[in-house]
Each structure stands twice: as structure tokens, then as C-alpha cells.
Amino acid sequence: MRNYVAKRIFAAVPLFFIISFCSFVLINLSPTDPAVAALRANDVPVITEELVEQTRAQLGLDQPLLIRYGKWLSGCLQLNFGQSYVKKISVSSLILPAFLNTLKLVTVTSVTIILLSTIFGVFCALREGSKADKGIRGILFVFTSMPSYWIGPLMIWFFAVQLNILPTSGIGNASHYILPVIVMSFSYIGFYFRLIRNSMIRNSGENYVLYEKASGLPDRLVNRHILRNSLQTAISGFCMAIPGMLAGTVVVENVFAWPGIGRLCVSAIFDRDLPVIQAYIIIVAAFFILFNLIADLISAAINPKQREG
């Protein structure tokens, strides 16, 4: 297992550097001059060539691409992502609070998704074909099909305005988490619960289940074994969904006025604030690599065959 972990970590390092290089080069290929974009983002009404040259020099954009990449990468390795072209403050101080806000939301959402997907998945698998199974599948299918920009305002209208029991938006106490977590969970629970349910149904036809039942093992124990073997696909999928959620919460963040990294990144994209965009890509890429690694490790822990392969 130790060798397997070392091998996986070792493989992640070059991947990280390739992503960082590609993202840096691709962003810098954009036809809009970042110096001009930075001036526009600061609402400078008329941009003269002289001002652009001055800004380019100030931002270090007059240096060759590879030198800029080298400087940026060495900064990143020390968690110094440079200075925002637009807000003139360090990217770390801009991105860290936003990232923590998104992380809080994603953590609560992930726990909700794991718990509810597993509960519904097991429940429906054990009652395959029953009215309860069909009913839950139908309801979750409907919820999964609802886009968050539509269901979000509806939930706000019902719970915050009509029932007056929750706040409409913003970040604050635990009650502020409820609506965005529900809306974000909707689109994932329907998917992961189905994955668990179908996998459990498939596993229950396997020979080992027949053998366990024939050996007289109690149902509780047999089901636990089925669940364990069925979780593997869901875990791999879910581990990749977490960084996906971290990167893609922008709709929910906008609807619920959640000051997270998605909103920050979208405004940075519109403003061509390259240091912020690059830091965002590198952080999200690091999380994708990390969670991919975690998924592999969990799968290896559950399934020893994988460690050997």
C-alpha cells in the first residue's frame, strides 16, 4: 500500500506542473492586452498608449513569457500568487477568504450528499421495484432535473419570503447554509443515490452474496458487504465531484449572494485579472489531483486488487 501511495503521489507532481504551464500559456494567449483590461476594470475612461505602456511595465507584462512563468511558479510554490491587477492587493488575501467560504459550503453539501445518497440508495436497493423505490426515484429525478438558477429563487421565495423562516441570501449563521446546501445537493443526490442503488442491485446477484446467504450469514451482514462493494464507483465519482463543486458553484453563489471563489473567478475572468485566474486554476487543479488521489487510495483500501494493479 505504501508503495502504491508513493507511486500515485509521484505521478501527481509532473501533472501539476503540466497543468500550471498550460494554463499560464493559454491565458496569456488571450487577444486582449491584460494591461488594457486592468485599466478598464478600474474604470479608466480613456486609455492612451502611454498609459498602457506604463501599466504593462508596472505589472511586469513587458518581460518574456517564460521568465514570467518561472517567477509566477516559484511564487506559487511559496503560496504567493502575486498581486491582483484590478484590486491591487495580494491574490492570496483575495482568494483565501473566498475559497474558505466556498469550502465551507462544499463541505456541508458533500456531507449532505454522502448521507442522503447512501440512505436513499440503500433503502431503494433493498426495496427494489416497490412503490417507495419508484416514488423516491421519481422525486429525486425531478429535483435533479431542476437547474439551480431556477430552483434557487423558488426556494428563497417559499422558505424565506412566504414562510419567513430562513434568510434569502448572504453568509452568516447556520441558517444561511440551508437553502444553498439543499439547492446544490439536489443536482448530485439524484445521481449518486442511483449509482449506489444500481450497484447494490448488481452486487446482490453476485456469487459471494449467494455463498454468504447459503452460509447462513445474517441479512444485516450480507447487506453491509454488498454496500461496501457497491460504494467503490460512487466514491470515485464523488471524490471528483468535490473539486468540481469547488470550481463550479458560481450559479449558487450568485443566487444566494455567497461570497465564494466562483463569483470571484467569474469577475476576474471578465476583468482579465490574470493573477487571480491563474491562482484559481492552480488551486482547483491541485484539488482535482488531490481528490483523484484520495479516490484511488480509498478504492485501494476497499479493494486490495487495485493496489496490485
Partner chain sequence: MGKCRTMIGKKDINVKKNKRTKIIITGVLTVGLLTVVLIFSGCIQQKEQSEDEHTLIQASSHDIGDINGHLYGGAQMAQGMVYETLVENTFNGPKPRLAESWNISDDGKVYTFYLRKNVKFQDGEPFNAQAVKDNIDAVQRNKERHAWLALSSKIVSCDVVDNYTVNLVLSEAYYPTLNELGYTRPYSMMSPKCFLNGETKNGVSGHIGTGPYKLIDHVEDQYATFEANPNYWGGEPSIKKIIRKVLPTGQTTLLALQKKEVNFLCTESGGNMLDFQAIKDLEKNGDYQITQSDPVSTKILLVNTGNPDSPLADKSVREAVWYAIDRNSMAKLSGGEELPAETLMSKAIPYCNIDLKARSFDPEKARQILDAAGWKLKKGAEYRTRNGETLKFDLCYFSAKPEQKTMSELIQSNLKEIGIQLELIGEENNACYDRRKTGNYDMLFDVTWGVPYEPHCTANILKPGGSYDATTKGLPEAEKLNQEVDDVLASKDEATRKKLYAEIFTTVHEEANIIPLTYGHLTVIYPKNLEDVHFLQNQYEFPFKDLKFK
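I've shown you the form predicted in complex with its partner chain. Could you give me the structure of the form predicted on its own?
No partner chains or extra molecules come along with it, only the chain itself.
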């Protein structure tokens, strides 16, 4: 297991550097000059060539690309993402609080998705073909097909405007999490519920299940073994859903005015605040790599054949 862990970590490190370099190059290939964007963000009335050159020198944009990339990456590894063009403060002081707010929302949503997907998946797998199975699949299919930019305002209208029982925006007590978590969970529960259900149905026909039933093991224990083997398929999906939600909170955070990283990134895009955009990309990329590594390690811990291979 140690060798497998070391191999996966050594494979993740160069991947992080490749992604960081590609994102840095693509941002710098933007047709908008970062110096001009910085001047416009500060409402400079007249932008002259001399002022642009002076700004480029102040921002270090007159240096070669590889030198700028090295300084930027070195700062990122120390959680120093530079200075915002618009706010004139460090990007870390802007993006880290917003990232923590998004992480809170994603954590609650992830727990909700895992619990409900597992419950519905096991329930429907044990009652394959029944009316309850068909009904739950139909309802979750409808929920999955609803886009968050439509279901979000609809939930606000019903629960906040008509019933007046839930807040519409902001972050505060537990009630502020309910609507954003519901909206974010809709598009994921239907997928992972089907993944667990289909995997359990497929595993129910394996030889080890027949042997366990022939040995007289109780159904509760047999179903537990089926669920454990079925979760191997869903583990990668669960782990990759977390960074996927982290990157996909843009719509929900804007609908519910949640002060998270997605909302901050949208604002930075409109303001051409490149340091904030670069920080957002590198953080999301790091989480994708991290949770991909976690998924592989958990799968290897459950299935010895994977780490042996």
C-alpha cells in the first residue's frame, strides 16, 4: 500500500505543475493587456502608452514569461496570490474567506448527497422493479433535469415569498443553508443514486452472493457485503463531485447572494481582475487533483487488486 500511495502522490505533483503552467499561459494570452485592465479597473480617465508601460513595470509584466510564472507559482504555494487590480489589497484576503464560505456550503451539500443517494440507492436496489422503485426513479429523474438557475428562483418564490419561512440570501444560521443545499443536491442525487442502485443490482448476481446465501448467512449481512462492493464504483464519483461542486457553485451563489468563491470569480471576470481569476483556477485545480488522489487511495484500500495492479 505504501508503494501505491507514493506512486499516486508522485503522479499528482507533476500534474499540478502542468495545470498551473497551462492556466497561467492561457490567462496571459488574453487579448486584454493586464496593465490596461488594471488601469481601467481603477477608473483612470486617460490611458497613455507611458502609463501602460509604467504599470507593466510595477506589476512585473515586463519580465519574461517563465520568470513571472516562477514567481507567481512560488507565491501560490505560500498562499500569496498577488494583489487585486480592483481592490488594491492582497488576493488572499479576498479569496480565502470566500473559499471558506463555499467550502462550508459544499461540505453540507456533499453530506446530504451521500446520505440520500445511498439511502435511495439501497432502497430501490432491494425493491427492483417495484412501484416504489419506479416512482423514486421518476421523481429523481425530474429533479435532475431541472437547471439550478431555474429551480433556485422557484424555491425562493415558494419558500421565501409565498410561505415566508426561509431566508432568500446571505450566510448566517442553519436556515440559510437549506435552499442552496437543496438546489445543489438536485442535480447530483439522481446520478449517484442510480450509480449505487445499478451497481448493487449487478453485484447481486455475482457468485460470492450465491455462496453467502447458500452458506445460510442472514440477508442483512449479505446486503451489507453487496453494498460495500457496490460503493467501490461510487467512491470515485463521490470524491470528484466535491471539487465539481466547488467549481460549480457560481450559479447558486449568485442566485442566493452567497459570499463564496464562485460569486467572487464572476465579479473578477467582469472587472478583468486577473490575479483573482488565476487564484480561483489554481485552487479549483488543486482540489480536483487532491480528491482524485483521495478517491484512488480509498478504492485501493477497499480493493487490494487495484493497488496490486
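Numbering follows the first chain given and starts at 1. Only the largest set of C-alpha atoms that superpose within 1.5 Å between the two forms is called the rigid core. As the structure is a prediction and not an experimental result, all values here were calculated from the model.
After superposing the rigid core, the C-alpha of L51 moves by 2 Å or more between these two forms.
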